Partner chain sequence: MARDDKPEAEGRVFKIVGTRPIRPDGIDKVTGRARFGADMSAPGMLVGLVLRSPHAHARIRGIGTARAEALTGVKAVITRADFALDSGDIDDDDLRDILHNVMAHDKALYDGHAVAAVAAVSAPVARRALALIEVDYEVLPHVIDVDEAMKPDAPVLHQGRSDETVPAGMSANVMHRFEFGHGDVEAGFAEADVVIERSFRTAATHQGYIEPHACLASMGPDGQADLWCCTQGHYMVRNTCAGLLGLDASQLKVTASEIGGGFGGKTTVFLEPVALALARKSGRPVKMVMSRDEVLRASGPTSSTSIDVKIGMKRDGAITAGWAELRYQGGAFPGSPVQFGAMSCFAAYDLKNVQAIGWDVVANRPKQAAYRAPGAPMGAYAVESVVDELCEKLGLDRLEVRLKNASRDGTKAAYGPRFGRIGLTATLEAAKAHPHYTAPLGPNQGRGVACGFWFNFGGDTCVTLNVNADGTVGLSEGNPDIGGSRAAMTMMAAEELGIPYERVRTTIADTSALGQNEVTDGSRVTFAVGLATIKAARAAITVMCARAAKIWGIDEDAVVWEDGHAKPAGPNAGQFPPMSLAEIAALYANTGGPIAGHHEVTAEGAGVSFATHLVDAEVDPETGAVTILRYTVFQDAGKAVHPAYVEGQFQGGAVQGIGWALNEEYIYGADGRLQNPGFLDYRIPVASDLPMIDTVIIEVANPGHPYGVRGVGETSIVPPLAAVANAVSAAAGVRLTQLPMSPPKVLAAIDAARG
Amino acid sequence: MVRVAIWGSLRAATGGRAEVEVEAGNLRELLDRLAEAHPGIRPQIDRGVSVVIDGLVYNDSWFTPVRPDSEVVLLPRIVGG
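Using the sequence just given, produce the structure of the chain by itself, in the form predicted together with the partner chain.
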């Protein structure tokens, strides 16, 4: 199981939990499992998220590996100017 930190305003969809666990080996599985287990998160995933895995920011790379001990943090999609 991978522990995923959820930002504050999404916690409404996780019953108030700041961290949830999902079974995932890569980024795509992680997002799919999250949306299945917590349907309230799906609209935000559709709008766009970035995922920080062990300190690096990923946006789209589905097959980025995630290990059970990875530190995973969900964020709104990061863009710039």
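Now that the form predicted together with the partner chain has been shown, please provide the structure of the form predicted on its own.
Partners and other molecules omitted; one chain follows.
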């Protein structure tokens, strides 16, 4: 199981929980399983989220591996200019 820290407005979709656990081997599985367990988060995932895995930010790198001991943080997509 991968522990995922949920940040900001995304917590509303997890019932206010700051951390959830999902079974996943890569980033795509992680997002799909989060949406299955917490359907309210699907619209935000579809709009775009950023996922921090072991200190690196990923947006669309679907096959990035996720290990059970990875530090994972889900937050609204980071954009800038």
